[in-house]
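Only one chain is included here, represented as structure tokens and corresponding to the form predicted on its own.
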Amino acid sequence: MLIRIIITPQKSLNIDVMQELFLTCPGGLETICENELKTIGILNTRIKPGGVSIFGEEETIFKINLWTRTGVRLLVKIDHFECRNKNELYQGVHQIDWNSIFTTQNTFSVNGFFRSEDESLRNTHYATLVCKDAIVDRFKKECNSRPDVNKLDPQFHIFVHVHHNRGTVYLNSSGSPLYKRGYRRGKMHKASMNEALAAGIMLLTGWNGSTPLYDPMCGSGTLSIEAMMIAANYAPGLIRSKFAFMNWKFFDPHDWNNLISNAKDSIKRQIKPEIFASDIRRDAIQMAKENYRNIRDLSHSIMWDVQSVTDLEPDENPGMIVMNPPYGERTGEMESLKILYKGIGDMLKTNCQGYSAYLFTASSELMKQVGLKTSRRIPLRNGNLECRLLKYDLYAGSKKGKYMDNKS
């Protein structure tokens, strides 16, 4: 029997009733994102560009923020309206009962995505100012006072989406992006892969901890750490202490604490997956170790080593290799990177027989240098970069590894 759930615009918010939600994710991971929602019992889903649409209540909001690995922001829909110009944008935002959602004592911010034929709405900064003014004016009219804007650490995060003459207003239940788990506390390279993308890559490979995993260009350790969290069934939201929904009038700490307790109980503490992470830079390995130590209640060991990717010689047991080499963003890097990618291809052919290897890159020119036939090419986005996750199936053989027994 098919049950159709019809949601009408609220113009206010009540998470005790069914709400329309939207979970954003990195481009190319929409199917993976939906699949992981199904594993935690979220079934009313539909894939859309850039994320997954969901119907749910308070518990759904809590569970997704706690458990999603590939999601970036969980947005709760408040209202939608026709939006062909700045006046309709103002009126659409102004009509919402904001005082039922937060008070003049709270702080808020407005962010958005604006794509319109109207020239005034093509400027994101101007359009968000229109939305901010609409909210402030509504409070002034009803309360004779107004809440303050806080762009850095607001209590309420409002997101406005305008496309095809339609405006939609959401409340961001996550706050800061969910890929900010909380374990990466040192200075990160500007090209570092975010945690949601790293988790998505590991889920795309299908690795589940039953075979050895090698990450020979681990950098700050994100791929290896996310892999261990997947294998151990460790909810990524356990690391964070702060979500935007905790400031909502409807937040029930008792329900949230029950979910936290259940998530801790579900950690697979007895498993011992073999993860070997290495990098040519000693400071990168030190940072990766520190990041891993920041994860509470996860005592599983990752084997860390300092070595060049071209010196990798994995053990003879079949396993998997995942790597994220540089893409060549800076001028003058390309020639040296061609040598690196060729060396990676030679290493895979010579030392990694019987393994599956995955290489993530944004450069079609550098892909060619590997010199191996891909069995799969998966399009993904890393920020604004069009990327590919390349899979190589390497012929069988055997090699002995030389990894240091350097446990975290």
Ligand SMILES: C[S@@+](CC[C@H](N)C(=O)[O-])C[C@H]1O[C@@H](n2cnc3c(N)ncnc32)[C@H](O)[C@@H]1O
Second form
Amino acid sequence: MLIRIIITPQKSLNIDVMQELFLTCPGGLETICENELKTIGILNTRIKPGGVSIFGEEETIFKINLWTRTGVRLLVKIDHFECRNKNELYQGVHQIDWNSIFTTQNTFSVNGFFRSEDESLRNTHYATLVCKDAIVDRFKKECNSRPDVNKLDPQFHIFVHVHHNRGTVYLNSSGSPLYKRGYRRGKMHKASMNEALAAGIMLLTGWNGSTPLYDPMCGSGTLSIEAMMIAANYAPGLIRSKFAFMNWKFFDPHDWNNLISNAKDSIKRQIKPEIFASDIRRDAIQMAKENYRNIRDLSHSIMWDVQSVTDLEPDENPGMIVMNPPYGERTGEMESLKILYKGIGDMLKTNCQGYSAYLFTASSELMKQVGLKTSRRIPLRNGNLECRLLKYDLYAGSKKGKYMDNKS
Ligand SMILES: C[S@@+](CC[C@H](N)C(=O)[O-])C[C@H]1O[C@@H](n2cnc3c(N)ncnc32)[C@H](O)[C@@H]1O
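Switch over from the form predicted on its own to the form predicted in complex with the ligand, please.
Shown next: the complete complex, the earlier chain at its head.
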């Protein structure tokens, strides 16, 4: 039987009724994130900046952690209060019945987002310390003892949000961000994209596995791997063995294991999506292959190759191209990147008629070098960077004349 979790009027975590949840996601993917929830049967949702708010119970918490591709952290609301200064913050956090949520034997950490007129609350480090002290003092008062803080791998992740004089305290049910799927285990590609963003880009393109997909600057393979997981209906949470909710007293492994078995049964094992992933760097392809091999139960083939994007000559059958070229923030120099982007535009113009192409970049200067008209420009955030996902419709034959340089 699935257990229901609630926050009782005593400001504690308990079982029985519906719960207010908030699923965070990369900026710009809120609608996609909400659509994903609908596809797994979660309808009680509302889009908010930076995520989706949801009403749900334990099954909802499990399902979202297992299935969301674009969600980053699923937060369970514990309490909210007026919060204009550090005293109100301390009181608001202190009044929660923490001992009913975890014990002095558990470890915890506090993270937060603080926007306030009060100067002391503008310092995130200081504000989280106030929250930590409030929790510790409450335990000491009631138990004469306190739980330890563990910043790296806590059992209980507390998240405090302060904005417009309102404080909200959440328990993070996911733990480490859900984009840490667990398939990147070795050395990281220095410009790799986070998995939630890559999945969001693929969902925005609408690619579903029925046409060929080319990822000619694949780096560590994130876009191709997420694309394959989408086509094969592979739940991203199947790769992870650890979620914070597993430390909760109400966690019932039986309910969780049922959802895991259902997710395994719903993998589309017979399909053969055509995904061609390439990069100019051999070590990147090596890394991408290793990442893909780390996903158990996903045995569909991705075709890997070492080649320059400018040499891409996709198949006659139209399909889709998705590219994440370097954009100067982390790798490469501007002048050589301008030449690269111009080369990408020329390649698309000459070799990819009939295809749809998507290019993800943060540089408006570099976008212009492609020299093709965009049919969509979707704003997305990659961490602190304002980026764009640009779409190019590469018409065949007579429509070639459309490829004039313009405001793209
Ligand atoms: C921003 S990274 C892509 C990261 C990738 N999305 C990931 O998640 O790992 C850009 C990639 O473009 C590759 N690259 C640079 N110039 C290239 C070229 N001319 N042809 C193909 N790949 C190129 C780099 O080696 C790098 O791996």
